[in-house]
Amino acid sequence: MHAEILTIGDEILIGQITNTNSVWIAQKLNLMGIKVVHMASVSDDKEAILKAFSDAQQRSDFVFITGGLGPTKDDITKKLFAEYFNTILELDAQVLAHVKSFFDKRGREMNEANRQQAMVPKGCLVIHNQSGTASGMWMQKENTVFISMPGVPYEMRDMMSNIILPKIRAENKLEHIFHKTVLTQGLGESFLAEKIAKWEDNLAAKNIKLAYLPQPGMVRLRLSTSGNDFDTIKKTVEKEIGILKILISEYIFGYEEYGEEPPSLEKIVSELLRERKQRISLAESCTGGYIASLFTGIAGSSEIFNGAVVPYHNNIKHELLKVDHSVFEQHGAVSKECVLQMAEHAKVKFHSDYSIATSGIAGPAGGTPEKPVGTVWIAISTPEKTIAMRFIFGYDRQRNIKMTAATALNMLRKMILKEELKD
């Protein structure tokens, strides 16, 4: 089955808040085996909204409709509800007494607006809203199901969790849909969308279909496929899963079930370094704090992170890490001999088992010839050796940020694996 969201109100469409309701349903829909085939927001306008029912009416079996309920004067989807279903609005008793009780539990009177929040399309199933005073509706035309809901997100999610999808489910035979994402670092899309292109044109037949989804540092690898049967669908994609550990399993850190939220490096890294009750410190300069602000991030990071400097200037450098003058003289501060120094004192220093330092040219400015914006050293140091490899990256600075802390990170993880690190 087929489904679209519609989210209404301007707010939305000038930026003003974030559309979380629709990333929210389209995981429900999505774990019951409905499949959402458009998403739009629509503006507070009267022709926008009855174009927007009925082309959605062409395109899917249920329409889920967030906004536009409230009490005030622009809230006008219920008007237009009613208008789509050619039904008028009328009073229902059982509502008004949700929305008395609602204003008299806190004290409240209610006033004529509250009072036409019981006024709900003559024909539609009333869906109860505890959490607040704006009912859902749901009503059917020909064979598509339209069911409105408020904006207020726990108000939604509510309605949603205990009636909504309960019903659909208790209604409606559904196929299951199965997604899987792989977790690559270390190889740009275009790279690695050649390195699979044999496997990848082989997932057609087997009803699989691939996203890349690719963010500063890594991609992230979707296979999503459905059936009737969900222990046969998750074993095909499974399958593919492991053929595709064996072409690119030196770039695969990690796995992400739908649903779910997804492990980040600094989890998976902090993870091994916690169940080996070691500890890491990290000398950043190009990143300025970044990777250590992802560590403490997580709670219960001081069990593994003992604590971090930021080196901008080379005095720093060489006051608090004791990197030689001569290496700035004959090298540089972004070099390998410099981040080497870095990650080896900032292990001293800090007392830790493990420790990264980063130096670079984040940019827009700084670049040269011999070392353009983008080039970023990262030394990893380890109770047995210290490593450093050379990067080339990009112009955007906040990329270039993310991009060296996502790269040091999952050196490190092979470093505590003793995985082969590959330039």
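Positions refer to the first chain, counted from 1. From a predicted model like this one, the values you see are computed outputs, not experimental measurements. First, how it differs from the form predicted together with a further copy of the same chain.
A hinge is where C-alphas change from fitting one rigid part better to fitting the other better; between the two forms, that place among 175, 40, 24, 193 is 175.
Right, the form predicted on its own is done; let's see the coordinates for the form predicted together with a further copy of the same chain.
This part shows the chain on its own.
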């Protein structure tokens, strides 16, 4: 089963945006066992688009097209789609109703450009866009299915995940592929590789592929295999993960099976709190609201999240979180003493069971020989105790913020589960 991805729009050709849609689609197809043989980007140009369509038809069973479906004049994909399939655009009543309700709900009038979005090539299967007004289109020519989607990443992803990929899976006999990803926090890629080198050497003989997928503060280890019997290949992978678990148990915080929503650390922690009917609050200095935004990005977070203070100055740390002036004088704001007091007072102030406090030098400026850029203190307060740990991350501000968040969330996770924390 061969597929290809075609991106339409000048913004990629002039280097203004990176083609993340293609990467995402390629990953999803790959995980399903569909081989991507070609990717291309062409401009909003009639000849270029039609040539790309006919080339793709020579090569592939599926052609995934993104971009060029908006209501504005520079978007010509839909017209060319109709032309390529020798058909006309006609009004789709369901799409019109959807577009209309989309505007009604926002209390706005539809204009002519919006109405045009309900025009679709005659004979195409319309793919509903739950988060926007540009519908997707599914049309077949000879043995090739062409699927056109909007370029807005979340609209495209919704369509792919909810409609297109399930449809392809249901209609085709694909070889089974099984992937499971082990989520780790606290050890860098090369150190992890060293710890599991012997185990990794044996995977090839079992037809298992291993991929290291690093993120700031975390490394995901993806094991993949394929075969005709799903249960057999699943067991093969699970057995190896069982061995891996013994080697690096203290770094593993979760697992991700393909098709599941990948569990982030904040989701795992939120779930643990929800099960226990407990609540969290935050006092974020160097993470500056980032951990709060992770928790509150999850639907229903008000059940477990009471609130946060971002005390970006010492006087605010004192006034809002009762950190003693003597702490700043004797130890500075980036210190064990400071985060301990921040965590304890946040817990009281927000009436929560747990709290996290962070204070550090995110960079790029502000470092000293004793406390270089990347120095971070994290405190976790539980119903029983409050502990603090020091870390030295790197030089990049955004990365330091993310590494602090990942580390703090994993510390909290372990303390909720009453696991041991190691330096």
